[in-house]
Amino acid sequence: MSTALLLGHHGIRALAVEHHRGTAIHPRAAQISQRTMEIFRTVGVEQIVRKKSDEQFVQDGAIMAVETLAGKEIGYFISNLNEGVRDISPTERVFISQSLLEPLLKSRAEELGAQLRYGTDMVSFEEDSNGVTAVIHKRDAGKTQTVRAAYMVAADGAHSRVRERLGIAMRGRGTFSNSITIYFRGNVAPLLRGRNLSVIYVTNPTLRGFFRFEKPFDSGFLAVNALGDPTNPITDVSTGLTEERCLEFVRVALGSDEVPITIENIMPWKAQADVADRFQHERIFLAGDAAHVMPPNGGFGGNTGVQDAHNLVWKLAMVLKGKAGPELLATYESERRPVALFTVEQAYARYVTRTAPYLGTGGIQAVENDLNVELGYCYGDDRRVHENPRESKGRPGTRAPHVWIEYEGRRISTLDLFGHNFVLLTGPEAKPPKMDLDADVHRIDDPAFLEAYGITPSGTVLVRPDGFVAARTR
C-alpha cells in the first residue's frame, strides 16, 4: 500500500495486486515510529492518522513489564512514547491499529493514482531485459489477465513466494516461537487502574507475551510467545489450541477472573528474525516482511517495510522519468539491507531481554536507544549503520534533520521541503554549484539551520527526495 501511495505522490502509475478481498480486519496495533509518520507527512496523510489514532488509542502512554495487569509491577522500558522525543521531529510516535491505517492509505494511494485490486492473486510472473510480465487471477469474477510492468515490487509477506521462485534464502536467527494473538473483549478499565499504558508485557510462571488495548478499553489482544517453566518454555503455543484454553491465557494475563472476556479471533504467527540475501533480482525488489521479518518487540517491522519503500520509490521514478541510469537501483539493496540487519538485530535483542531471557544474551547486539533505530539509520560507505540523530549534524547518509524555520510567511519544518525532487539548501553567504542536476533551491538565513546542518553560512547541503543528505559543502 506505502509503495504504491508513494508512486503516486512521484507521478508514477502503478498497480497493486492484494489476495485479500480488502483491507486488514483484524485490529493489530502497529507502533508508528516518527520517521514513518514524517513519509506519511509528506504525502498529505500525517493529520488523518494522527487524528485516528487519537480516536483509538490514549497517546503517549508506557512501555512496562507486568506479572499480571492487576498484580505486580515489574518496570517500565519507556515511561512515555514521546518522552524527550518531540524536538527531533514535526511528527510524534503514535498506536494505530492496521485495520484504521490501511484504508486511510488506500484512500490517498488511488487519489494519487493507484490502482489497488483486492481479492486477486498473482499465478506467476516472468521478467526479461525490459519489464515483468504476470498473470493475475481475480478470484469472485473468475477472470485472468496478464499485465505487463517496468518494475515489480514484491511486498508479499514472511513467506513470499516471489522470494521462493527467485530462489532467494533468508538468514538470521530463523523461528524460536509459534506464537499466536488472541482479539477478545472485555471491560478491563478497572484493571489499568489509571494507568496509561501503550504495551503491556507479562511475565509470570504460566505464560510470557504481551497486552494492547484500545479505547474505551473494552477490547484489545494479547500475544503469547511462550508457556511454563520461564528457564525451559514451550514455544509452540499454536499446535493444538482452544478458545478454552486462550480464554485461560487471558485471565491468567489480566490477573483477575472477574472479568467477563469473549474470545473473538485467534491468529497464530511465528516470532522469526531474518534477512534475504538479496533485496533486488534484476527488476524485481523485495520489500517488507518478504525481506526482512522480526518479532514486534519495539514496534520496527511496518516502519521497516515503508521505509524501504520510500528509499525505493524515489529511485524507480527518476529511472523511469529518464533522470538517473538503472545503476541507481542498485542502491536500493545496498542502502537498505544493512539497515535491516540492524533493525531486526535490534528487534531480536528486545525480544530476548524483555520475552525470552532463556535464549541467553550472548552474541546479541546491545539493545540501542529507539531514536537511533527510528531516526538514526544511515545510508553510506562508512560501514556506520546508526548513529544518535541529534549527533548526525547534516552529515551526508544521514537523515536531513528537522528545524522549524520560516518560509514565505510561515512556519514548517525543514522537512517539509523535500519529497518531490533533490533540494539544494544554502546558508545566506552561499553561491549555489553547477549541478547536472535538477534541484529547489532554498535559502536559509537562520543560524538554527546553520547549526543543525553542520555548515557555516557560505555551506550547502544537497538532500535527496527521500529526505536523506546527498552531499554537503561546510
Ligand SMILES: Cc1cc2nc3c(=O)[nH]c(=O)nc-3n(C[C@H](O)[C@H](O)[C@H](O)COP(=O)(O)OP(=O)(O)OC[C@H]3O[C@@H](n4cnc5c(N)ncnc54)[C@H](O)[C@@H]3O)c2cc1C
The other form holds:
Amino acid sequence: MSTALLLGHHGIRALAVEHHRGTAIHPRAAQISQRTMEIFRTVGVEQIVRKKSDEQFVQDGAIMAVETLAGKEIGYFISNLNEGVRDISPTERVFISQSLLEPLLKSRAEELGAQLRYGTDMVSFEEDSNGVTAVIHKRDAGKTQTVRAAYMVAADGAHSRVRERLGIAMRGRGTFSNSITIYFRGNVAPLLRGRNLSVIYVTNPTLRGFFRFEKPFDSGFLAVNALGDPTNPITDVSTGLTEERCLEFVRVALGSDEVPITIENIMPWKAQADVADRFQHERIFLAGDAAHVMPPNGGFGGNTGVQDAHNLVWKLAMVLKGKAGPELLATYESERRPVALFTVEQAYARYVTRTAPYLGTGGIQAVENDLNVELGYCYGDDRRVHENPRESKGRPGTRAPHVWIEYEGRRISTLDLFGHNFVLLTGPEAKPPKMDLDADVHRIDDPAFLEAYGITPSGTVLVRPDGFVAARTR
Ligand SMILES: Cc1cc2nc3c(=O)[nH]c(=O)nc-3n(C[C@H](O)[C@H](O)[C@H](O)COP(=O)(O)OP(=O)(O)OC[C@H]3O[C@@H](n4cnc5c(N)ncnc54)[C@H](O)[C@@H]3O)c2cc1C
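Now the other one: the form predicted in complex with the named molecule, given that the block above is the form predicted on its own.
To see the whole picture, the full complex is given below, headed by that same chain.
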C-alpha cells in the first residue's frame, strides 16, 4: 500500500493486488516511527494519521516490563515515547493500528491514482527484458485476468511466494518461537492505575510476551512468545491452543481474575529474524516482510517496510520517466539490505534482552538507541549503516536534518522541501554549482540551517527525493 501510495505521489500509476477482501480487520502493527510519519507528511497524510491515532491511543506512553499488569513493575525501557526526540523531526512517534491506518493510506493512494484491488490473488508471473506479466484472480467473481507492468514489487509478506519462486533464500537467526496474539475485550483501566503505558512486556514463570491496550482501555492484545520455565521454556505456543487456555494466559498476565475477559481472536505468527539474500531479481523487487522478518520488539517491522518503499519508488519513477538508467535500481538492494540486516539484529537484541534471555546474549548486537535505528539508518560506501542522527549533520548518505525555517512567509521544516525532485540547498553566499541534474534550488539564510547541515555560508547540499543527502560541499 505504501509503495502504491508513494508511486502515485511521483506520478506513476500502480496496480496493487491484495488477497484479503479489504483493509486490515485486526489492529496488528501500531507503533509508527518519526521517519514513517515524515514520509506520511510528504504525501499529505500526517495530520489525518495523527488525528485518528489520538482517537485510538493515549500518546506518549511508556514501554516497560512487569511481572503482571496488576503486580510488580520490573522496569522502564522508555518512560515517554516522545521524550527527547521532539526537536529532531517535525513529526512525532505515534501509535495507530493497521485497521485505522490502512483506510487512510488507501484513500490517499487512490486519490493519487493507484488502483487497489482487494480479494484478488496474484497467481503467477513471468519476467522478460521489458516487463512483468502476471495472472491475477478475483476470488469472489472467479475471474482471471492477465496484467502487464514495467516492474513488480513483491510486498507479499513473510511467507512471500514470489521470493520462493525466484529461489531467493532467507538467512539469519531463523524462527525461535511459534507465537500468538490474543485479541480480547475487558476493562483493564483499574489495573493500569492511571499509568500511561504504550507497550507492556510481561515476564513471569507462566509466560513471556507483551500487552498493548487501546482507548478506552476495554480492549487490547496479549502477544505470547514463551511459556513455563524461563531458562528452558516452551516456545511452541500456538500448537494445541484452546480459548480456555488463552483466557488463562490473559488472566495470568493481568495478574487478576476480577476482570471479565472475552477472547475475540487468536492469531498465530512466527518470531523470526531473517533477511533475504537478494532484494532484486531483474524487474522484481522484494519489500517489507518479504525482504526481512523481525520480531515485533522495537516496533520496527512495518516501519522498515515503509522505508523500503520510500527508497525504491523515486528510483523507479526516475527510470520510468527516462531521467535515470536502470542501474539506479540496483542501489535499492545495496542500500536497503545492510539497513535491514542491522534493523533485524536490533529487533532480535530487544527480543533476547526483554523476552528471551535463554537464547543467550553472546554474539548479539548491543541495543542501540531507538532513534539511531529509526532516523539514523544510512546509506553509503563506507559500510556504516547507522549513526546518531544528531551527529550526522548532513553527511552524505544520511537523512537530511530537520530545521524549522522561514520560507515564503511560512514556517516550514527543511524536510518539507523534499519529496519530489532532487533539491540543492545552498548557504547565503554559495554559488550554485553547474549540475547535470534537474534539481530545485533553495537558498537558506539561517545559521541554524548551516549548523544542522555542517556547511559554511558558501556551502551547498544536494538532497535526494527520499530526503537523504547525496552530496555536500562544505
Ligand atoms: C504482534 C506484532 C506486533 C507488531 N507491531 C509492530 C509495530 O508496532 N510497528 C511495526 O512497524 N511493525 C510491527 N509489527 C510488524 C509488522 O506487522 C510487519 O512488519 C508488517 O505488517 C509487514 O507488512 P508487509 O506489508 O510487508 O507484509 P504483510 O502485512 O504480511 O502483508 C502481505 C500481504 O500480501 C498479501 N499477499 C500475499 N501473497 C499474495 C498474493 N499472491 N496475491 C495477493 N496478495 C497476497 C497477504 O494477504 C498480505 O496481506 C508487528 C508484528 C507482530 C506480529
